[in-house]
Structures are given as C-alpha cells and as structure tokens.
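There is one chain below, alone, in structure tokens, taken in the form predicted alone.
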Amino acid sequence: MNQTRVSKTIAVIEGDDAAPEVIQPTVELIDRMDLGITWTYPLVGEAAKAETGKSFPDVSRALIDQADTTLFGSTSGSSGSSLLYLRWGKKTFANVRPCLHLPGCSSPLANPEGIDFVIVRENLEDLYVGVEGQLADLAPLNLVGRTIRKPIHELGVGRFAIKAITREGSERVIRFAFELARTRDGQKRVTSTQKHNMLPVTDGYFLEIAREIATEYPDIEYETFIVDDFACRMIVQPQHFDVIVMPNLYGDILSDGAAGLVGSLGLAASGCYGEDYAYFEPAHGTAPDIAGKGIINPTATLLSACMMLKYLDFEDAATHLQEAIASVYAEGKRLTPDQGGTASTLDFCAATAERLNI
C-alpha cells in the first residue's frame, strides 16, 4: 500500500444480530492492507454480562481507553452502555455523516450524480439529554407557553421533553463544520439549519451562534435555512451542499433521510469526533430481519473504516479502499440484493479486496 507504518490500536465491538456479520469481514480486509493495525475486543453485551455480571466491565471501558480509536457495530441495545461511553463518556460531540454518491449504486433519484455533501449533527445535546418527566411535575415552576398561553401543567395530563442548547456545544460543533469544509473539494460552503422561527430561544441560539461563528471563516460561504425548508432543498437540490450543521434531533433525521437520496442506509458512514477520541459505525441499524443470511451490505462498515483510517493517519490506504468501493459499483457486477443484486457480504467484500491486491 505504500502507507508509512504508524502503530495503532482499534478496539472492536462486533454489535448485534447482523451487524457482526459486516465487521468482522472489514476487520478482515483491512488487517490483509498490512498496515500494523492492533485490533482489540473489549467485551460487551450479554456476553459480558454472563462472563462478569456487567454489560460493560471495566476491563472492557480500559481497552477502548487504550485503543486510539473504536470500531462499532450497529447494536439493538445489547452494547448500548459501550455506546453511550464512547458517546457521552468519550465527549464526541460531532456525529458525521457523509452522503456520497456512488455511480452504480440504485438510488431512487433520476439525476444523484454530484451529490457529496456532508451532515455535521452536534451529538451530545438538544433533546438527547435525556430529561423527560409528567406535566404535572411542571406546576411549581408555574411555566407559561409562548404559544398556548397558560400554564403548561394545565394542558392536560401528559409528558415533557427538555431540549438543551448551550454556546460550548453549539460553538464547538459549528467550528468543526467550517473546518471541516475547509479540508473538502470543491464548494467550500457551510449551511446551519434549525427551526429558529417556532423555536427562537433555543434553535434561535445556535443560529446566533453560527452566524458569530461565520464571520470567522471569510473563506467559507455560509448560509441557512428553516430545517423544513431545508429537508425539501436536500431533496430537489442536493448537488447545491457543501457541509451542513445542525443540532441533534434534526441531525439524527435528516442524515438517515439524506441515504435515502443515494441508495440506502446500507451506504451510510459515520465517525462521532470529540476533541481527543472518535469511533466509527454504520449509520443503519443491526438488520435482524436477515441476520445470518449473509446478504447485509458492507458498504457502510466499509466506508466508515475509510474515515477511521483517515482519522489514524492511513491517509493514502484511506484513499484506496474508497476508490475500490466505488470500483465495485461502478462495475456492478457483484452487489447486494438491497442495490439490485444478488452478492452476499463477503463477495462484495472480496470484490473489493480484489481491487486493492489485496
């Protein structure tokens, strides 16, 4: 591969239902690029748990502190005290997720050609916080709605949601957006989107904040959009985007919606960044539908090592794998049944192998 050998470390939790079945094969075909990669197993899950009593031992939460990065497997809840370390614990409060078109791929758009824009989704706030409760633990905080104008214990018996935006969230995640536009090809544009006419106080707020933080990139186009007015432009133009920022729910959204443009969530990468850690894992979910088939697209898994390869330095290997990837749709020839064909998982992976000499 011609790669300058860098020793690193990944720690690998394999996920749930189907989700082994397309890590352990990109483990595979990475470990066969030679690049002195140490891949490790934190224990986790039911098996975890039957082994220590614990889904998520402390041994396991050492290995991935040791680890320079993760590699996670889509979960059904069984790994999901990992997840929220690597989330929460680790801070990584950008989620990207790219949304690439691959020509060869079936995407239901008659002209996908172009798109190649990103979704920066802030990842750690907004109503991920977590903090839900009765209406009626409202009362003594006598809270009027801007809308309904009354108290909002008073509209019945029900249940609330509270939605979080600080300037440290928001300023950190917008920063890493321009940045991040400012290492792309091509348009070098930012777009912000958040719902800031229902919401001024809160969407309002990173709006705010965005729009401070743009004059900082003279460099970067920066623009926004309503996040309804917004989900329509991404589907009639998404050729016109660049790098797009938004909080969490939104984010959460909008980046599934935006597969959809070019295939399927079964070619949706993620990488969720914090300021010294990162894990990758596929954007869909564990498949159990056709767990143990061994039909699941790759594609995902696989565009998601490319970014934890980037982020490990891998640069040039990074480049190779994603060019093979797209060699193999531009082919056709052996694509799973999601993209109109008839491989299994390990035949597109070792499509892709085959591109790389590997």
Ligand code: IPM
The other form holds:
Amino acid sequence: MNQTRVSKTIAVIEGDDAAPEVIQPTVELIDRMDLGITWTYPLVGEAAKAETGKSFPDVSRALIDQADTTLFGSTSGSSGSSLLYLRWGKKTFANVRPCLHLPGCSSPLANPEGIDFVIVRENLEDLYVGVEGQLADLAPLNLVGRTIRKPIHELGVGRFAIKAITREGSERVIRFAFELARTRDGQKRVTSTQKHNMLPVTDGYFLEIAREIATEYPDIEYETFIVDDFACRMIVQPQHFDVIVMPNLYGDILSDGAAGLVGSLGLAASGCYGEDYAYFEPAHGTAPDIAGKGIINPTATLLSACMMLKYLDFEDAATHLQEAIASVYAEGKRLTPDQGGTASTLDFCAATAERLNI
Ligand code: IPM
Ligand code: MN
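Moving from the form predicted alone to the form predicted together with the named molecule:
First the chain shown before, then all remaining chains and molecules of the complex.
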C-alpha cells in the first residue's frame, strides 16, 4: 500500500431512467484506475422513500456531507430534493459547462475545429430563487412597470417570478470565471453576457460588477455582449470564446445550445463548485426515451468525471481519462448511435478502458 496516497470518498447518486447506465460504468472505470477512492451510495428518490419513507433522508445528506464530492446522475421528479441540496444546501454557486470539440465527434457545424470554451453559469440566483406568485398579491407594493407604465397588478389575472441578482452572488461567480481563465491555455478572455438593455437594474448590476472585477485582472481580456447577440455569436464564431460568465437562466439555456454546437447533450459535462464543496453531473437529463437500451452516450458523464478527478487533485488521472475519451472519438470505431456509431454504452467505456490499459 502506498503510504503517501490520500484517499478520497465520492458519493454516487445513480439517478433515474437511463442515468444509472452511464454512472455505473463511469464508477467502474475510475475504480479500475486504482486511485484508492472509496464510493458511498446515498439513497435518494423512490428507492429512499421505499426504505425510509423520505425521498431525501438525513443519512443520505450525511453521506454527501462526509464525501469529498458527489457524482450525480440526472434525476427526474422524486430525487429533486437531493439536487436542491447539492446546489443551494452546499452553495455550489458556479456551474462550469465546458464546450469542447473532440475531433471525430459529429457536429452540425461545418467547421467545429478548435471550439473550446467554458460557460460559467451563476447557479443559485436569478430566476432560480424560486419566488413566484399571483400578480394580484403585488397590489400593496403598487409596482409600476417601466414598459407597461401601469401598476403590475392592473395588468390582469396573471403571475410573476422574481429575478434576484445580488452583489455577493455576482462577484463570486464572476471572480471564479476570471480565475478559471487564468488557468486555461491560449487566449485568456472572459466574456460576460446579460440582458442589460432591458433589465438595467438587475442584469445591469451584473454587468457593472463584471466591469469592476475585470479591472482586477489586467492580464485577461474582458468583453461583454447582450445575451441575444451573444447567442448568435456563439453559433457563428464559437472559436472566439474562452470563458463566458452569465446569470443562471441564460446559462441553463445557452449551455444546452453550446452542447448542440459540438454534437449533442450526450457530450456535455458539468461541475458545480462552491467554496467548500463541488459536485459533478452530466448536463443532460435522464433520457427516458432510451432508458434500458444500453445505448446512452457516456461521454458527458465521463468528461464530468474528468472534472471531478481534477477537483480531487488527481490531475494525471483526469488528463489520461480525457485523452482516452478523445482517442476513442479520433478513431471513431466504437461510438454510440447519437454519434453515428453502433456501439453500446459499455462498448464505448471498454474502448476507453483499453486506451488506459486498465
Ligand atoms: C440543468 C438542468 C436543471 C436546471 C434542472 C433539472 C433543474 O436543466 O442542470 O441544467 O435547470 O438547472
Ligand atoms: Mn439545463
């Protein structure tokens, strides 16, 4: 036994529908890399309910807390409270979603070569604070809309949602984006994107803070685009971008769009980072339409695992795993159906393992 080895614990939530079909082989693959990792399996959702009567029991929460990180398979419905805990409970404020073209991947673009940018999505605020209600309930506030020019409750029967942008929340995610840019090769550029023309008070604040923080990083180029303009630029000139930071909902939408640029959601990795915790999850959903078929693309989960290994300071293992995945695409013989191949999920993982000689 290597005495210097620092052992790490990873909590695994396998998720619903097709998610376990990618989480399980990913765990198996990493386990075979022999990094001395201990795996724990907090029960959540239906399985937890059947056993404990609760969909997110305290014991599962404790396992997440005790672990160094969590590998999270997409969940639907009943496992939602574990996701809420991993985001809002653990304050994982920066959702990092890389968009990287792997040669051999089929992209809808004619020239996807060289696409390598990262969306840093604010993960806790904006329209995701979860305050919605009836317009009529706003009557005591007598809020007059800048565009509608009358009190909002006089608009008619309807509902509202609150968009909250705080200084602290914006500062920390924007700073995170600049720090991330510093660690990346090549051009070092941070782009912020928001709808500051129509939302000068909230998104204008996000922009104001981005501009302030940019002055702390003279080594990094900073630019900004209104989010609709950015959406177009991301498609027309994706190679221009390096790190892009934005409020929550734009990041949710644009990161799926970015995944489409390089192939599909099946390739989109994701990690959510806080001050003292991070968890990793593929950006795709549970893919119920292909559940049980063994053909779900494991790339998004494997690439999320690369981010996780890096977070755990297994830098070399992360690099080797990423190179192995890239080489499976470069060879192009054992790809899953979404990438035009006939390989199963397990075939793809086996091809990756062969390249790692494990
Ligand atoms: C994502 C997902 C989630 C989100 C859902 C499942 C709540 O779409 O991780 O992007 O909107 O953040
Ligand atoms: Mn999403």
